[in-house]
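Just the one chain here, laid out as structure tokens, in the form predicted alone.
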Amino acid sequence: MEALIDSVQVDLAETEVRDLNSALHSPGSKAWRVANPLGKHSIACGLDAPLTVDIDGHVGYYCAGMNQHASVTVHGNAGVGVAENMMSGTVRVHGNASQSAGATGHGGLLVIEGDASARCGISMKGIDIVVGGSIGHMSAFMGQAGRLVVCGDAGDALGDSLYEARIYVRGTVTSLGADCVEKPLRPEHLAELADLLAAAGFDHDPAEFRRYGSARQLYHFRVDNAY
């Protein structure tokens, strides 16, 4: 790949993670290139300014956790956690990541190229998710705003506890959660998910997605669900 121009080059062979992520956070460079990460955790943290950030190889837990306003890419897999507690920006990994992408996000767009584990956007609360692949079970679980699109399949019990969050997927969904259920594909959710598609770089046909949200039926107290 082609150095950025005028990117501050970083190889964390020699430099330690928390060194790398102070200098992110000071004034400087808006381009940069991380050289062998070696699945190094935390990666990337908490960005709060317009930044481009590659990283060529893997990462490990938490890359580009909390991150605000920057433009983190990831060329290989991510553990645990990337993108955790997102608030606005732009993650994109280009391979697979492990369990809860994306968890308890309030803003921005991850996109992952590949497939995503377990707990994909668990308890989600604005952002945006596109998977090209495949997601694990449990995903969504808890998801109260925001947007998970799934161009493959879904896991058991897809969207568990749902509040307000809209799911679509392309795929076979292996089984609902509580709450969950498939909902009417309408003419504004084929718009919403084409700019969704389009922002994250895939070119599938909307009517092919089904969408499910919840069912609103945890929301009220029943007196028979009290022991």
Second form
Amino acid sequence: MEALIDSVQVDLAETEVRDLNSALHSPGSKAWRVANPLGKHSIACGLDAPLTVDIDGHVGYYCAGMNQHASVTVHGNAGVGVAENMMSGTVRVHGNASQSAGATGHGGLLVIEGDASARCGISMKGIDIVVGGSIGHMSAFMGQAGRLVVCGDAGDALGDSLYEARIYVRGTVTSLGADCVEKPLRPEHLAELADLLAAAGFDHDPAEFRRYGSARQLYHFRVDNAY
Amino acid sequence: MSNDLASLGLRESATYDRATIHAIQRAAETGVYDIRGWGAKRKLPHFDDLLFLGASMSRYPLEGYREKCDTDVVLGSRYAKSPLHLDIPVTIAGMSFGALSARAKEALGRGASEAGTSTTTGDGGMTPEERGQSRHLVYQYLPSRYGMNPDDLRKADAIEVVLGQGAKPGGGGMLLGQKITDRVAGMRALPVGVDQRSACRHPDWTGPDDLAIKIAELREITDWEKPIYIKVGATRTYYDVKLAVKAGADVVVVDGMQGGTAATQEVFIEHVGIPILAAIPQAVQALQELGVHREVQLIVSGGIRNGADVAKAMALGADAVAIGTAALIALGDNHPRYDAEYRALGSAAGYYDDYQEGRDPAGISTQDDELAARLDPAAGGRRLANYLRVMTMEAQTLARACGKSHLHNLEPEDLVALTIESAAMARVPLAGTSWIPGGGL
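Hand over the structure of the form predicted in complex with the partner chain; the form predicted alone is what we had up.
Next comes the full complex, this chain leading.
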């Protein structure tokens, strides 16, 4: 309740997203609360300061895109590319997320409490993503760095063409993509998984997860790869 | 040598020429396809197939060196708060740090700035050397998003969303392991030494409707200040340009199949895409039908070599051109002084295209510190600026001869074609006739 009192309140039924983002990019209040997002796109993108933004409802594409330093919480579902290319900070979605959640993210923590659709963590470059539910096909495609934790199941072609991103899945994996293999879950992995689950607010036992990573067989061009 | 063989009555096959025979032999010996740099090397209908109709009785020319013939261009005036205003309509195309050395990127920035034009990053992020020396810097937003970050996005003067390039429309980039040094790997978040594959499609949008939302996001992140370009490789240009305009582009960049690359499969370079000559009229038609020709600016590239090419591209309706391969040649690429070293690599000055190997004797397409040190960025920048000035003066010479006081006043009516193919593609009459072959789209 204290946050409600101290926050700047913005109603997107009356205010343009452009005006909201402009205000969020300017020096001023550190706490914001956004009402009636109505599935609009690009809400709270390009933030570059340690702000706290709470969005009460569903957001469209690219919410919290390229976030730096800020903590953005969506009290609803998120559209395509939530927290895309995030550099730092935290983005939390209480509901489900559409495809390409956390795409190309370089850093920070993205928590999706529900399910995430296809291409979750595609081309991830250092971001940590923790999904409470399941994820869709082609997730972590070409993932370069960072960790993707899935408390539910993973769809087809998980980790296709993976570089050095690490993937942890608690449930089943429909299929692994090219050059993605299951790897041993060693103590250091259990430890980092425990840290990620704790940061995300989940209390699963890390030992229930399996680890997947790159077989590194596609790292150099060879005739066998030319299929 | 060839004359001696001809005197013996030997005849080379047109179908199986020596390069073809060598390619078959190389494939049979190695089992891998050929990867190389440069652009298409095959003979294509090009600007050389067009001629200007200088003024005479029915047109009034301008005096060669004295009368005004402006060359400036504004890019990004449709939606951006801060469009680019360049002194000349010849820009430097996107080439990555990684493909090129940091010193080469700096030299491109120096030359472009001295000549009053823009340069462009590439598939590897923005270097401080490049930003520091570039008065107008276009930041590419590519499928890989290597090195993409909001700080550099805000430092840029324009943003170019790259859907493809002329050398390989439909293909992603590649950078072989010998060029993935610590610095390149760090900027791209990749393992050192890996043969890097860039994605061929963007990770977070899948069509023109999504792209419109993506562009709106980029505008939101940069507070609607930066012009946003969309770059496509020349293929279905009429439709691509219409969709780019619909998606909200300020500027559309069309790169023909002669456009260069740092590393792509030979089969891709030579067999995918269309010549820039065939693409420009399609792009202009699309813009005109939408009523945005000149409001959404058109930049074309792919084989622009001299002021005649610049003037012809603009006469066909482009607002500006971009150069890549020619800019590298101006810096020193393929210079005869390195011929012995090119030959030691199995090539020769004038033929060298193995940019992917990172052993460039000219120190341009390399990450080797000793080789890179051969290129003095200040001297290279001066050469590039000289070249850009020459191109501009050449284009002005032709424009004045056609009676135009601004390069933008050149028009298709100033041109004729030497061949039926070029007449059909460029949609100008065959010389000496009023015949424009073909029915357009």
